[in-house]
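For reference, the chain that follows is the form predicted alone, supplied as structure tokens.
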Amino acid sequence: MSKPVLIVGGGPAGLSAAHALATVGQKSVLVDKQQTLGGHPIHSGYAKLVPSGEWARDVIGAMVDRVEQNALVEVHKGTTVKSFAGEPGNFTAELDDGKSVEAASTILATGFTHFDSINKPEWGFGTYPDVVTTTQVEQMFSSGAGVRCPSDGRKPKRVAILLCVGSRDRQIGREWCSKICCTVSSNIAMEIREELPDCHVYIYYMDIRTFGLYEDTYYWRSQEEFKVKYIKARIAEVTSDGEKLIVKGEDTLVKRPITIPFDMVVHAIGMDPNVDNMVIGSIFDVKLQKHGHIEKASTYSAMSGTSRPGVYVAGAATGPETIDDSIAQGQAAAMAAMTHTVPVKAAAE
């Protein structure tokens, strides 16, 4: 019998990798530091996913169920890897639950950390209760409560969504585009307008990056069908007059200052490297790229590879990624990891 594949991380990429391995009869050991699997879509209470429109709890929950119910997947929740040593085909991992795992290869599907808007204080988060994040709005939808102003529970009449909070901002060391924020924000704007038809929604942007096929179904649809207003602007600050939140900035199309009052302001927060990446990089002896994400080997020569042979990576561990692409990368990493599970004699034949 070949040794199992060790998978670290139980979000969409890790779940996809475990399922892909199981479908071909390959055992895996899935380790996640949380007490429940599912990654951010479950832990952060995501609502309807882009682009399917399905509820995260349903589709990601189904992925969790099929992994936890599969006899070929050994799951360790609330567990981390303490040490990792060996070579491809013969790795040993020590888990903090006291277990030792002999593995043929490893897949790091350790995900990302949401940007903390406290690091952008001039835009009001942490000062005014009605300045929230896209994740918090997702939680409002997924809880069934609907969008409400946290300060007093009222339905907002005017909402601003500020893009690129924690992305494309060299002043705070976030020099990357987080890839999904524009599309998610357009989707949230439409959901707000659908729930609250009398609410006016404005999206403040530097550039719109609803990449690929999302341009039509999110950017244009949100304007033409849902009447979401887009303002190309640089935001200076978010303050309050005691009753309303005041968004101050410059309309960069007409080169003039703009000041608009709102009931709620939403930060479209970006995707930071996993806060544990320094530790993960040290334990697994893999390199991190300059921003702190796990460094990928050349896609053209080693799909899903890292700087260490036999250790693979998938999903947002390597940088901002969509859920759909994370799932695809989990499957690709599973295929790559299988290279080390085939007995030498069989491989030669």
Contents of the next structure:
Amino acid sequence: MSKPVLIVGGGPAGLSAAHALATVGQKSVLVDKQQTLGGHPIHSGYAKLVPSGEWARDVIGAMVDRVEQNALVEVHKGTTVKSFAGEPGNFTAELDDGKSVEAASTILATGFTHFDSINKPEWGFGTYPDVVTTTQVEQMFSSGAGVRCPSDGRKPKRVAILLCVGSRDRQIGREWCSKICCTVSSNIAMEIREELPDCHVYIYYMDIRTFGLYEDTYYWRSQEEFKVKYIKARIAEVTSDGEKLIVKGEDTLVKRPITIPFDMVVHAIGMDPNVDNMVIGSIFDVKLQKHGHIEKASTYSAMSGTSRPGVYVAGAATGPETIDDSIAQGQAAAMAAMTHTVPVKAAAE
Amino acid sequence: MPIHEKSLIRPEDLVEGSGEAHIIDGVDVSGHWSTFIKSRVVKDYNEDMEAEIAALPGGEFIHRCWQCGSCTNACTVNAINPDFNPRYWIYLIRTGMEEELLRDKDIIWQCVSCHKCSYTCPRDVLPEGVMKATAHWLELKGHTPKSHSTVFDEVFAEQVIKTGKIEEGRVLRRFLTRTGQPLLQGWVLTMALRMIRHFPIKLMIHMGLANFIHPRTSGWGRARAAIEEYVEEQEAEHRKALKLDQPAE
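Form predicted alone done; form predicted in complex with its partner chain now:
Below: every chain and molecule of the assembly, starting with the one above.
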């Protein structure tokens, strides 16, 4: 009987890996620091996902159920890995609930942390209650409350979405594009226009990166069907005149400064490396790349690999990633992790 | 400090001191150096503008624009006058920068409808139509007088709707009268003289008679009623979209 695969993190990537392993009869031990599985789509209260348009609680919830009901997956919730040692095929992990796990290999599906907008004070988050993040807007939808100004519960008449908050910004050491925010923002903009047809939605952008097939289904559709307005400007500051939020910047296409009143300002927050990555990197003895994400081995020769043999990685732990790709990488990592669970001799024959 | 790039500032945005008492916002700023630039900050958007232009024929697809500039690069008029910039005007309309748009009201109508922009636009905005709709919008809102081409269209359409026929001489006369131009212009005389030289007697009799007799297409009455109803409907819709209480004419 081969040893199980240790999976750290029960978000889309970890759930996908556990399910893939169980599908071929391979045992796994899934450890998650939260009391419930599902990762950000569940804990952060995402609403309808891109690009399926399905509710996170339905589809990611189904992934959770599928794993929790599977006898081949041993789930440890509210638990972290304290120490990790050994060789490929023969690792030992100590959990902080006192349990010890013998594992053939490990998959790190430890995900990311949302950028904290407080680190860009000039854009008013934390100062004005009606400055919110994309995550908060997702929660407004998923809770069924709808989009309302937190200050007084009114329906906003004019909403500004600021892109690249916590992305593509040397000032705060975020030199990466968070990949998903353009598409998520155009999706949110359409949802706002759908819920509140009288509300005008403006997206302030540096570039629009609704990559691949999101071009027509999100960027074009938001303009053509939902009349969302895109303005090329990086906002200088968000202040208030006591009644409305005042957004200041330069409209670069007309070379004019702008000072425009808004009811609500939404920060399209980026994906930071998981705040625990320093600890994770040290416990599992894997290298982090220069921005603090878990470093990947060569895609061509060692897909899903890290700097340590037998330890694999999937999803947003390696950098900003979409949910769909995280799920795909979870399966890929499961395949790689199987290298150590199948007895070498049997595999050779 | 002198303003080195004064030439880049629109003259109406410059406030220059005369050397005598010069007071701005209660502060005495007199002196030979006292040149100030007025605030050029855009303070708000007029969010009705895009919908108004979109309600006029030709403007339907303005919301598709993503500002690539293909229209302006292809534009025949832009090659002659760099201030003629369809990309820029579409942007002003979409964001609702009305004051900015009105600065260019006297050149927007100059579109020659060559449709190069229509063929090059990757998003099928039909910029030529947007130019037409914008010129129409400026007229309906009273920002510009009716252009000659609008007057010509009206004269032409009036006659067709009334009789089902076109009498060129009469269209020309009415157009010249309505636009306040002399009937006897050099080119009209040249045309008349050349016609006399070739002496197309049948045509000339026909044209002469047309001044007194206005033949109609037989059974035109029903078509006329239908067309009039449609035109009235359309104009009422446009007035409603532009929130104009008074009829356009």
